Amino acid sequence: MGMTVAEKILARASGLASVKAGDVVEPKVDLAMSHENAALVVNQFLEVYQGTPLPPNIWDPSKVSIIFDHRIPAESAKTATNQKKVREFVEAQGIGKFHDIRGDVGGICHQILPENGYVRPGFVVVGTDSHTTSHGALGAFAFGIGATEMASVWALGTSLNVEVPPTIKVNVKGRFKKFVGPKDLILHLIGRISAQGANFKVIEFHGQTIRSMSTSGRLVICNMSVEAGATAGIVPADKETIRYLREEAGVKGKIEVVLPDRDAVYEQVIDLDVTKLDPQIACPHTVDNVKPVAALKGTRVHQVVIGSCTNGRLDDLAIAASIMKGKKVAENTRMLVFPASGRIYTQALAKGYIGIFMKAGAVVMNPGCGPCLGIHEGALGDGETALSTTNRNFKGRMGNPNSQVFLCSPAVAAASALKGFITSPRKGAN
């Protein structure tokens, strides 16, 4: 019987022939990721060693990545604290993949790790952010775990009882319209399937619309795969992987691609086409709460944000750019940008794209998670609304459990800013 992508990576990691759904593993992890909460995890791991004459030690260093990326710059005593104390940790541990609160090197957990090479397909990657998802964008096997298990994963170099997923196969055909693209797909995909028809399970993307996709859209998909419920989501690696891998990555060594059988077995298949595909939203307060652009248009908006790792990459900030250039934003709504990473910072100003939002009347933030989480940037006031391409829009999301939050792409976000309310960036589509 042959193995989907999930089930290869896990039989490799875990040292056996083969697996299958249902089957109880303790892989070994190639990459752990912990961003400002490693103070927990620190906590924890020094926990592990109490008591014992073996001195507290991370298993490989090499394995290890730590990103200040959720609350840059610190916004209180405590924080910067918590930070100071991982500082010292790392310095300690000689953790060398680490990215502290820096213009060029810095940004967000999820546009770090690929951009820098850190994760290869066929690796076993663990972090302590659900959205870890979008690392199967590189053919990874990636998701996210809490602070006690990343404590032991650092100690032993395992993630412990990890249950082999069955896998959700998605095939994805047709060409994009203008203005439509993989996160117009992946809402759609939620809104079909819901906020828990994926749970504990992978979603594996397939097809020609797939295969032409930048590694850029591929992390939105895979990023926003946990908003199904899914465990992981995975594109299986291909010329654009070893591509994006080579050319804007960095990486010199060998590249193993991890491909499916032709006989694996999937728990479901999924068909869709996009040719017809308009531009999608979700509405408050549930991500699976998805509906057509032009069933919300007019729908007042007070707060526009553009960013984060599901959508602040390079071709993101173009596409809000183009529709931008020369154009202001509306009275009486704010729009703040903030890139996933110093590099994509310094390629949008290279580009003009910066200055384009700056004289648009944007704010143009620092890289980080920031208006995503709402705890120091960007928070919404009472009966507010903001339109966003971050990847959730639950109750208290953005900081206010009293106001409301729409997901969208970059396209719809910067014509609906233009415009004060929600609106399609589609010429006659409103």
Second form
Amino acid sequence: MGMTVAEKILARASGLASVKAGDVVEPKVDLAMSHENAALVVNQFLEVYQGTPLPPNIWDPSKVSIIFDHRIPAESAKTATNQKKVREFVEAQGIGKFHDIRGDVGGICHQILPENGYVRPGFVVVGTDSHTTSHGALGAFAFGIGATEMASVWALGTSLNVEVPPTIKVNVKGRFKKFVGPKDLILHLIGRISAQGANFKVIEFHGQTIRSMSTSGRLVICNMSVEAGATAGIVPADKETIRYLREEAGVKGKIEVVLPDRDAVYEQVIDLDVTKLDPQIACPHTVDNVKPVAALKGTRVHQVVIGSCTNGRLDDLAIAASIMKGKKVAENTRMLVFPASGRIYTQALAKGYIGIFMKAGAVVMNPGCGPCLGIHEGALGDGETALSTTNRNFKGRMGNPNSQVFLCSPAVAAASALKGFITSPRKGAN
Amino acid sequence: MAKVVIKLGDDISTDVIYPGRYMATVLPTETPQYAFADLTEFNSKLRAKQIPPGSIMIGGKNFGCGSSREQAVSALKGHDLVIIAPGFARIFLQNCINLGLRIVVCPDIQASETDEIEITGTEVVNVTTGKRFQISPLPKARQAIIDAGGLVAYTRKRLLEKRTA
Ligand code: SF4
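Would you generate the structure of this protein in the form predicted together with the partner chain, following the form predicted on its own above?
Next comes the full complex, and the chain you just saw is listed first.
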């Protein structure tokens, strides 16, 4: 019987000729990523070794990545002390892929892994972050786990008791209209199948629209697959994947592409045509509460946010800058921009995007998670509304349970920032 | 038998269970104070220890969706709550098993606050209304972790086996 991409990857990593949905396997892990919550992983890891004669050594420090992004620079003494403890642990264990708070090589974990070539097609990637699904954009099987599970991976090098998930195949055809793109596609899909529509399943993306999409766009759709509950989102690797890894991520070694079998068994097949798709908005307080932008036109926004692991890459900043060039952010509206990594920040500077944002009156913040999760920057006031290119609009997500967050693409965010209310970037299409 | 102390809707996210702004607090001994921090009344009752251990929380569909933060589980575990819901998000469910937080998947559950609940091996019995609801068993693969008393103990066991193998 044919296998899906997820089944093939899990079979190889578990040393089996084949697996099928529902089988229980223990795959070897190729990359194990954590961010600040490594502080908890370290605690649980040391606990595992308590009372044993074994020294607490990570199974393979070269396969572990730790990236500070959620609260950088540290907002409190407590965070700073946690970060310090993790740094000491990184040093003691010789962890290879560590990215500290830096302007050159720092950034959001889900951007740092791809841009440094840490993820390859066919890899099993685990991360103590739900948006680890992002890395399926490179043809890997990547899923989020909790801190204790990561401690177990650090100790054993395998992920225990993984049930092979069934796969939903999504075929996408058609060309996007101007100012419509991957974010609108994934919001539309989540609205259609619901926030739990892919719970415990994998979404495998196919079709001409996906084949002609850049890796940056694929990262958007895989990133947000988890908002439909998916264990993983996967774009089977192709020429574009290899181009990205060689040219942008500087990968030299062998790249092995894993493709689904022709007779792979899918639990469900969904066909989408993006030809007529309009810009989409996810309304409070669930990501599947999706409407076309026209339905929200005129909704007053107090804060517009462009950035995050979803839409903080160079193409996102480029489209926003093209809309905002020479214009001003509306009065009584705040605009925050946070590029996904130091590398992207530097590129955006060279291209002049940062200057355009600053002149328009936006505040450009340091790369990191920033306002996305409402911890230490960009919190909302009571009764305020944000329009954001991030991936979650749950109650309280931007630091205040008495506020509202709407999600959209960078183009919609930029156009709306100029007006101070939600609007379409498409002229006459409002 | 235990009482339902709170009933929540669908898609309760980990941002609601354990708001992001408390994420610098990581140790399971310290997280319980922030359980449902934004539901101030319920949070105060928890902190004042007015909710007896073993009390029941009724959730809706897709309980625990969103962030993988394990604090959302250790915080509830610290109050020894039991969650009954029609369905749980994947990472949250796995975290519950890993940390030993008691959850019951019960697709048709109907219960209101203050109802008395009895959980048997296969059923949830709403003693107040007299109705009985089938439990969906947890994935078999998870049983070894539950039997070992959580993932820390299970991993320790596996490590020691590996060493002697
Ligand atoms: S940018 Fe937001 S969604 Fe992405 S990793 Fe950071 S907190 Fe999570």
